[in-house]
Partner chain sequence: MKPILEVKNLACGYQTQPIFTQVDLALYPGQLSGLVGPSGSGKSTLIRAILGLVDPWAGEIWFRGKRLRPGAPPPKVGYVPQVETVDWSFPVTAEEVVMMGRYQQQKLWPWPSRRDRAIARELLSRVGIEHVAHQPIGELSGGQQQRVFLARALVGEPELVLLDEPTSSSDLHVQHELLHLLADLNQQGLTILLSTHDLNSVATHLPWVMCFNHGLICQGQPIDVFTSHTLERTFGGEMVVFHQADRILIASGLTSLRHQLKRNLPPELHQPRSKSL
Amino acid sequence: MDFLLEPFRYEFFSRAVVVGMMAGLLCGVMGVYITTRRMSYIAHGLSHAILGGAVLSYVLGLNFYIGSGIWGFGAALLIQYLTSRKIYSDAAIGIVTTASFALGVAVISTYRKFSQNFEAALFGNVLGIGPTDLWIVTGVTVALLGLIFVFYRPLLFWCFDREVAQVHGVPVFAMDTLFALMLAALLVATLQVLGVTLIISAVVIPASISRLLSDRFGYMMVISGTVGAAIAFVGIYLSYYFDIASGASVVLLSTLVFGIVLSWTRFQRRKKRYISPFHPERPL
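Let me see this chain alone, in the form predicted on its own.
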């Protein structure tokens, strides 16, 4: 028992678990919107765009969250602007995110000395999170969940059918901008936990698991958030013993859980379709 509880003797680990679970909850809840709207590409691209802000923050000596946050919000707004100028959304995403990512790579090739904090932005290192990171992630989690609660119905209309939402008076462009900014805030807040290269999996996989288990949107959000938080807890716990990056541990575990749930749901569907020849309800 002492061996199992050993990690919780360290303050940094307890802090890491709390931050990781909040990140998993937030990624899971917002992931339902992202997968339903088929916005996985913009989430993936925006996470790479924020890399440019992370690099410049380090070079200029700015706070990671301030620099990355400003850059992420700017990238999200620029994508929305280009889309409104008759540029296809996938093209706008490609232009903004690849340019930002290329800028980050260019700066990296010039300034070759980077701290462990920057490496965490690439691959995730939740065990290195400090008290300030805890408060920032907590604030972002509360703010985003509050916005989802307040704008639940408009976002629901916007998520499924933009044309119908517009007919019912939902400001579609405003919802586009609001969700893009929420997505940028989510990515910036969780980069330290999962890293640029792995964060999209934490957004998509719990939401995909919830879709396999339920067809009701509200239930999907609850299931996805719960699964995301639980997987983050177990993944971080295992990363301590296996001495691997927290982001990799969380993503590998979530992929394993997705495979198990997919197999189980397929088995259940086959079981329901099968009717024994001796079953009294079998049609003649």
Second form
Amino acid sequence: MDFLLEPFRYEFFSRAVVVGMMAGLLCGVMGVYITTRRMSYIAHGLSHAILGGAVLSYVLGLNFYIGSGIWGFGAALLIQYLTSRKIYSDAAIGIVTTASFALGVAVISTYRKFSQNFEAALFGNVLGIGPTDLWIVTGVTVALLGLIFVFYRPLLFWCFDREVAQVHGVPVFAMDTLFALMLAALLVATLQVLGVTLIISAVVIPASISRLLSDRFGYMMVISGTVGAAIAFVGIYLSYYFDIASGASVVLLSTLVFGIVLSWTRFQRRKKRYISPFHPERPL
Amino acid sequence: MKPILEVKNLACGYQTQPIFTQVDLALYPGQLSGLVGPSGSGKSTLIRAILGLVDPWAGEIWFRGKRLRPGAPPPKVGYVPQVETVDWSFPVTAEEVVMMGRYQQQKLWPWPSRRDRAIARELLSRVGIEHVAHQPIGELSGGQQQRVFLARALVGEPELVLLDEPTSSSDLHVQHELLHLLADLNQQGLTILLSTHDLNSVATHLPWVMCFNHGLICQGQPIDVFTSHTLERTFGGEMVVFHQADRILIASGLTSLRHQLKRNLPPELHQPRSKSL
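Same protein, the form predicted in complex with its partner chain this time rather than the form predicted on its own?
Now the complete complex, all chains and molecules, led by this one.
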């Protein structure tokens, strides 16, 4: 038993597990909106764009969360603007996010002193999370889950059928902005756990697992959030014993779980399709 | 009687391309009308302009005697979009889709109430598909999906319902059932406007039709409106109209029909037969 509880003797590890689980929960819940709206590429691109904001905040001496959050929100709005000006959405994402990422890389190459921070931003450093980060991630988790609770109906309608939602009085432009803000807050808050390169897996994989298990949006959010938190817990825990990067551990574990659920649901579907040779309604 | 909806001198377009100009039309309470025209004639744009989804270039839209702001949907209106625009893999059940239409009736509690569920169930029962309430929307048949969207349009207790090509991808039986359902709803006092390019199975069954092709060409009862002349102006090709008792049958013109037949024949039948010795 002592062997199993050993990592929790370290305060930094306990903090990492709590923050990782909150990030997993949040990414899982938000991931349902992102995948069903076919916005995975935006989330992936924005996580890269935020690097530019993070580096600039560091250079200008601004708070990381505020600087990166405003930068990410601005990038999301710029993508929306370009999409409304005849630019295809994937092209708009490509333009805005790579430009922002390149800006980050350019500044880093000029100020060579923070190469370690750059690696942490790329691949995450959940074990380097301090008490302030813990409070910020908790605050963002509570705020975003609260917003999802309050705006569940208009967000669902907006997500399913934006045009008809507008006819029924849903303020769709406000929803676009709110969701861009929520997405930026999600990515900034969880960036330190998985880093810009791996964060998309925490958004997409639990949501895809929940899609395999449910046909109802509300249930999907519950499943996806639970799966995201559970995978984060087990992934970070295993990373301690196998001595691998915690971000990579979480991603590999979630991919494994996805593979198992995919196989299981396929098997279940085939089992349901099978008609016994002794079935009275079996065609001759 | 005052019209429920008035469109005055309306012009719409995309980018720099006008779709229609100077459109004037009026819908009266309890009217069941069809907007008839070929694909690409601007029917959907007109409906979207009425709903505030497209900003008009010029003109005014009035609902119940009040002028609507450009881009603002009329209050108390239901909308059934073209089924081609719907994401059928989206994870929602028929009941959830119908409850979306109760958004404007939402009270302080942000989630659907028992009353919302009961009303959604009642609507599904009214359109004859209560038994599929808990099924995912993507697993329903085309006719059932169309009814779910009709139920969503009705659940907000609208005075006017607009349907964009509701029968475009359904078979004759489903079209027939939907038209009966719309006629029943209309009997109960609902004003309905639907767009269609299908003349025989839909338009001839409607009590009032408006021929539309980049502008309103004419309107009236089908028996008066559907003449070779007006249909040729609307559809841009030769049209033949047959009247039998109270029924109307419309076919594309004989010349074009002959051309079409010839085009569809296999190549060997076009060739003169070779003489065998």
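Positions refer to the first chain, counted from 1. For clarity, every value in this text was computed on a predicted model and none was experimentally measured. In this text, rigid core is short for the largest set of C-alphas that superpose within 1.5 Å between two forms.
How about residue 90 - superposed on the rigid core, does its CA move between these two forms by 2 Å or more?
Passes the 2 Å threshold, so yes.
Determine, after fitting the two forms on their core, whether residue 81 shows a C-alpha shift of 2 Å or more between these two forms.
Moves: yes, 2 Å or greater.
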